[in-house]
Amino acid sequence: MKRQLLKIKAYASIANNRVSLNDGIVFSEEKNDLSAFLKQAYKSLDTNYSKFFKMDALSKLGFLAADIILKSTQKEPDLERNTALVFSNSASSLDTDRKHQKSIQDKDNYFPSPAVFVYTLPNICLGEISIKHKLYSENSFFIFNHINTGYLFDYANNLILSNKADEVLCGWVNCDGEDYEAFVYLVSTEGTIPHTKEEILKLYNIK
C-alpha cells in the first residue's frame, strides 16, 4: 500500500547554462565556461557553503542541484534528516582522475596535488551533500552508460518500503570536460508527481 503513496517531492536540474526547479528556471547565464557558470550560480542561488570552491565539478553539479531541492522541502533546516542519496553517472570521476594523472605523469615536475586526489572518487560529492544538510542515511554512487531509471526506482522504493529511509535523493549527475549536466529528484511520501519510472525519465528529458 505504501508503495503505491511514493512520489516524486521536487525535482531539479542543471544543464545547458541554465538552473531549473521543478518546472521554472531559477538561474541562468547565456555565456560562460563550467568553471565561472557554476561560481555565477552559486552565488545567485545563495548557496552559503564555502567548501564549494574546493570541490570538483562534478561535486559542485551534484551538491548546487541538491542543494535547492533540500532548501526548498526543509521545514526544519537544523534537524537531522533521514534522507537517503542515490546517485549515477556514465563517466564516473573521470574529469578529475585526467587532472590528477596531469599532476603525476611528468618525472621532472611530479606534482601530485592532495586537493584534486581527493576528487578521484564520484561519491565525494555525496558526502558534501550530507554534511551540509546533516544526511545521515545510507548514500551510493553508481556508474551506468545512462541514467537507469528502472534501477533508481527500485532502489529509491526498497530503501523507502523496509524504513531504512524517509525519503531518498536520487541522481544523475555526469560531467566531462565542458560537457555536464545534473538531474536530481526527491522521492517521498509527499509531492504531486507519481514515483514512476515513466515520469522520472519524463522528467529528465526536460532539462
Second form
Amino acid sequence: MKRQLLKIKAYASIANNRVSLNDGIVFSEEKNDLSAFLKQAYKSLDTNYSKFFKMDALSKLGFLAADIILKSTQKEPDLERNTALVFSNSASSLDTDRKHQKSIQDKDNYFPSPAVFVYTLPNICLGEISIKHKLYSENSFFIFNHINTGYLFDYANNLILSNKADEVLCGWVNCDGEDYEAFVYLVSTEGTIPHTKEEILKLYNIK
Amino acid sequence: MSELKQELKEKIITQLNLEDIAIEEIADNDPLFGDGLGLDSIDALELIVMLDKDYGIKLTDPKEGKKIFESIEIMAAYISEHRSK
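Now show the form predicted together with its partner chain, given that the preceding structure was the form predicted on its own.
Complete assembly follows, chain above in first position.
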C-alpha cells in the first residue's frame, strides 16, 4: 500500500544560529542577531532571490529552510515538480503585525509602510517559495498551539494518497523577535526515514 | 541637488530593502522601475509614503508617481520644487 511506503526524504531546520540539512550543519554564525544571521545565511547558501530582503523574518525563515531542501532534492533544474506545501506555526505573523500596529498607532505621525503589511503574512512565505521553485501545487498554512505532528502527518498522507501531490513539504516556522525556529521536512515515496508521527517529532526535537 | 540625489539613493536602498544594491550602482538617470532597479507596485506605494513622511509632499493620485519616480534625477527635481519640509 502506498501509505506504508511514504518516507521523509529530507529535513532541514534553522534554530540557535544554525542552519541544518538532514544530519549536517550547512551554516552557523554565533554572534549575529536574527536579521544579520538570516542575511549571512542567505549569502552563504547561495539562495539568489532578490525578493528575499523584502520579506519579514517569518517568511525569510520558512523560505530559507524550504529552499535548502528543495534545492537538495531537485532532480533536474527547471523541471516542474508537484510538491505541495503544508506549513504551520503558533502565532501567524504576530511579530510583524506588532510592527505594523506601531506604525499606525500615532495618529499625528501616521505612516503605515506598505512593505510591512504586504511582504509579510504566512501566505507570502508560501507564495515566494512557490514562485522561486515553480510550484503550482496546493499550499496551506495552519495555526496550532504546538507542532501538530498528527495533523501534518494526516494532511501530507492524504495529499499524496489522493494524488493531489507527488511530495509534500511540511513545516513549522515561528518567529517572535529574537525567538525563532524553522523545521521543514519533505514527505515522499522515496527516502530512508519512515514517515511516522514519532519520526517527525524526533527530527523536530534534534534541530 | 546632488546631496538630495545621494539621500534619495540611500533612502530607496534602505526603505525598499534593496540590500543587494550599492548606492554607486544607481545612476541618476537609471529607470527605477521595469528594467532598471526593478521596483514593483508595492515599492511605488512605499515611495509615495516616503514623499509624504520625509518631504511633506502628498500625492493624491498614485498615477502621478509613474512620472515622478521615473529616475533619481526626476524625483529629486520634483522634490526640490514641491517639498514643504
